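Here we start with a single chain on its own, the form predicted alone, put down as structure tokens.
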Amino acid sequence: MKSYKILPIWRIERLKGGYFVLWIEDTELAAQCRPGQFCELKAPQGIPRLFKPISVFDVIQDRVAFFIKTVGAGTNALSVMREGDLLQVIGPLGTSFPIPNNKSIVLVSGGVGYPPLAFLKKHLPSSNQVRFLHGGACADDVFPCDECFTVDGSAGIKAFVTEGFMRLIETRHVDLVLSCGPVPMLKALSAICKANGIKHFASLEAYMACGVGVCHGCAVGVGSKGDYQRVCVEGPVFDADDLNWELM
């Protein structure tokens, strides 16, 4: 169930490459996300802006964490803010990951697409086998994973992290793929799973007015008759045989 609230910021934590994870606490919101949700944030001075959807990237105990990257306004405000401050939030928004059992599942994330999954992956049962893979522009793009692909070589494999994901199912079976990423990575995610018929679930990003499902701003193509639903409450985690990639 969604909410609003204003929340004091419990910590923040400075990473490299202007990424940031900041820190709320409050028992009732972490009691009810779930991975691949995301929450509306907004600083609530500074800026005449309207919320930011971030995917939520840790619950421990009461405490709810989002992994950040400072690329606009609206990120900057929040780059920004202190321990203590107050934050607004509404959330948890949008639809979760599947949680299987006994699968043998891929995580595949690229930029600020990590986040949900990382959290996802805290959350698959050990009857799964897991294989994370990331990629991201530069070594500043790269976090914790089981394998990572940058497009400058700086950090781990230079290849984009669909490439590893071609050369893994060579040599490995796979029955799921989960991703999150920029639309380019996740279609051509879509095909390569579509090919070897592999089921996927991709989480979009998307620009979102209100994040409620009022505006529509974020609507998307889903099957061939011309039909959208929205990101922010049919998704962000849709099925990828359902969306239509050829409007993205």
Ligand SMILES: Cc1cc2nc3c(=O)[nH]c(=O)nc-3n(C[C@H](O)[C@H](O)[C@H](O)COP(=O)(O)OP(=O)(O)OC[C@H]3O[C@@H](n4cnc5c(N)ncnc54)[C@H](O)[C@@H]3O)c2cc1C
The other form holds:
Amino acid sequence: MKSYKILPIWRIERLKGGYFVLWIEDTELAAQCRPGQFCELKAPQGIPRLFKPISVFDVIQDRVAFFIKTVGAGTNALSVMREGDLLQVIGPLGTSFPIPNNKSIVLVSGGVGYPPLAFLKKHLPSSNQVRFLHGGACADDVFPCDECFTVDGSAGIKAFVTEGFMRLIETRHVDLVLSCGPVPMLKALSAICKANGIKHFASLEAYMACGVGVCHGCAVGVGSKGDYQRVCVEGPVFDADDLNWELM
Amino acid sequence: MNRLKTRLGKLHFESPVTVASGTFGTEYFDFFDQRILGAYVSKTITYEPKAGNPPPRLYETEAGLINSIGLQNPGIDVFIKSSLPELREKLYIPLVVSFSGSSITEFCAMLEMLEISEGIDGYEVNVSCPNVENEGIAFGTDPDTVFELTQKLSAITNKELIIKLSPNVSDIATIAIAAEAGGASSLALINTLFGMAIDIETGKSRIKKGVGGYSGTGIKPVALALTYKAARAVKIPILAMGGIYTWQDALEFFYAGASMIALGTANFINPIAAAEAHHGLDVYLAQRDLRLKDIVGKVNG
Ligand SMILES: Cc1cc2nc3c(=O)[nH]c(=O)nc-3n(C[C@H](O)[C@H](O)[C@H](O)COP(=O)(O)OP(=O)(O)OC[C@H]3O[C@@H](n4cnc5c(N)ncnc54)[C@H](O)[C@@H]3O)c2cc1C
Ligand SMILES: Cc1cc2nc3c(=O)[nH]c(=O)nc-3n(C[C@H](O)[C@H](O)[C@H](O)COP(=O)(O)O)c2cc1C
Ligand code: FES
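Now that the form predicted alone has been shown, please provide the structure of the form predicted together with this ligand.
Now the full complex is given, and it begins with the chain already shown.
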């Protein structure tokens, strides 16, 4: 069950390019978080602001980590917090990735889509064959994975991660793709998977107000009838075949 | 002694704190005891199911939130068959059902269906939607339409009939008087204001629909002024909302003339805002040895 807690920051690690990792300690939360799920986080601020949805990046014993990119007011407020400062946390929220056995799996992430897949990779049973592809705009956006891609060529291979994925499936059989990243990337990946008969689950991002399912603000298009579902409850992980990419 | 007891027309409540339609669900009862709420106001239902508006539907501004949910809901049939029994199962507090129609006939048909359903204590009539019979002008902006609609609805029910007014009008007092004359037992105000934000990188509106509904901190002074004006114009009680985040905000609305208040956007900012408001009001009144009714409408000057 989700809970609302105010927890001290156990550790904060600053990384390159405005990225940082924020750790909190909570036995109950740590026991519940599954790969793909997220928490709503908020730093105490002068003016009242919304919580920010952030994926679970890691769980080690009683500790939960979040891997965050500073992009605007909310993430900026989180980035200036210090160890011991109190953080407001609602979670864990949303659906999780499927955890299969004996499959050939490719994880594909773009930008801040990295954290949920890095967490998932740790959880996938060793009976699976797993390859983790990650792409970003530049060297600052890439993190440990099996193969990385940058748009400007400053690290890894100069290409979109989706191009890297196309090349990979030419040489290797793939049963399942699990992905997270910006909508254009997921849309392109979805088209490739569909054309090649590969099962694909994508984790989506959406602007959120409540994060718990009451406001319907985080809607994404599903099916062909112009219907919407909530990223915070029915997602963030969706079967990509169910999504209506034209409505994104 | 419960200093916080209050009343809206026909209903008595243990707490003057409630929640604004569309901004709350039983999901929040994971975070606090529902009994601190006087009542539960459900999200507006419409006759037909509504898929809602295309995303993005939300944008947070410097002072509040813009939304264009588009009244996404499963329609009255599904509400009555599944949502209502589920709600009644979970609630220990009175239930106020919010509904909206696209014509007076549709509003009346909906009320008749709700009247024969179990477990509803009162209604909040959302008149902020476009009136198909009146060239798409929102019901709530025309006093004659508000009068006619309220009169027809009050003939159908003996339960609490709250008419929820739009702030997007030139004179709230005229609309409030029309609702009272039509037989409303109380008023709720305010619904969202029109709001917009533009991404200067792309030149696009932050909300797919262009203009959305603006709520939260920035609308509090407007909501307070409209509550004050409406309270002076009518005798029926007022359920006020608009930018109420704390017990201090709530007190301003009671002084301005509200008998009950609702938290909307505040629930998203602080999921236990309602519990904190309830506690803060209780302490404030106890310290002064006052009851809520001693301060309602007692703004000085
Ligand atoms: C389920 C989920 C999991 C997420 N996990 C992570 C994570 O692990 N690490 C991480 O760094 N970020 C993650 N995000 C994205 C993160 O929530 C947003 O970057 C953050 O909300 C931006 O808030 P802000 O106040 O800093 O920026 P704002 O000032 O709100 O916005 C800055 C810019 O980012 C855009 N933006 C804001 N919110 C979103 C959003 N939710 N989706 C897409 N664009 C947005 C705005 O339009 C604007 O252009 C996740 C989002 C979701 C929905
Ligand atoms: C996301 C969202 C959804 C809303 N949905 C409804 C609704 O379904 N029916 C309604 O009458 N008002 C709706 N409102 C308006 C609120 O009930 C309330 O009148 C308004 O937000 C002002 O209060 P606040 O500033 O405390 O949020 C909605 C507001 C928001 C922010
Ligand atoms: S963010 Fe409110 S329903 Fe998803």
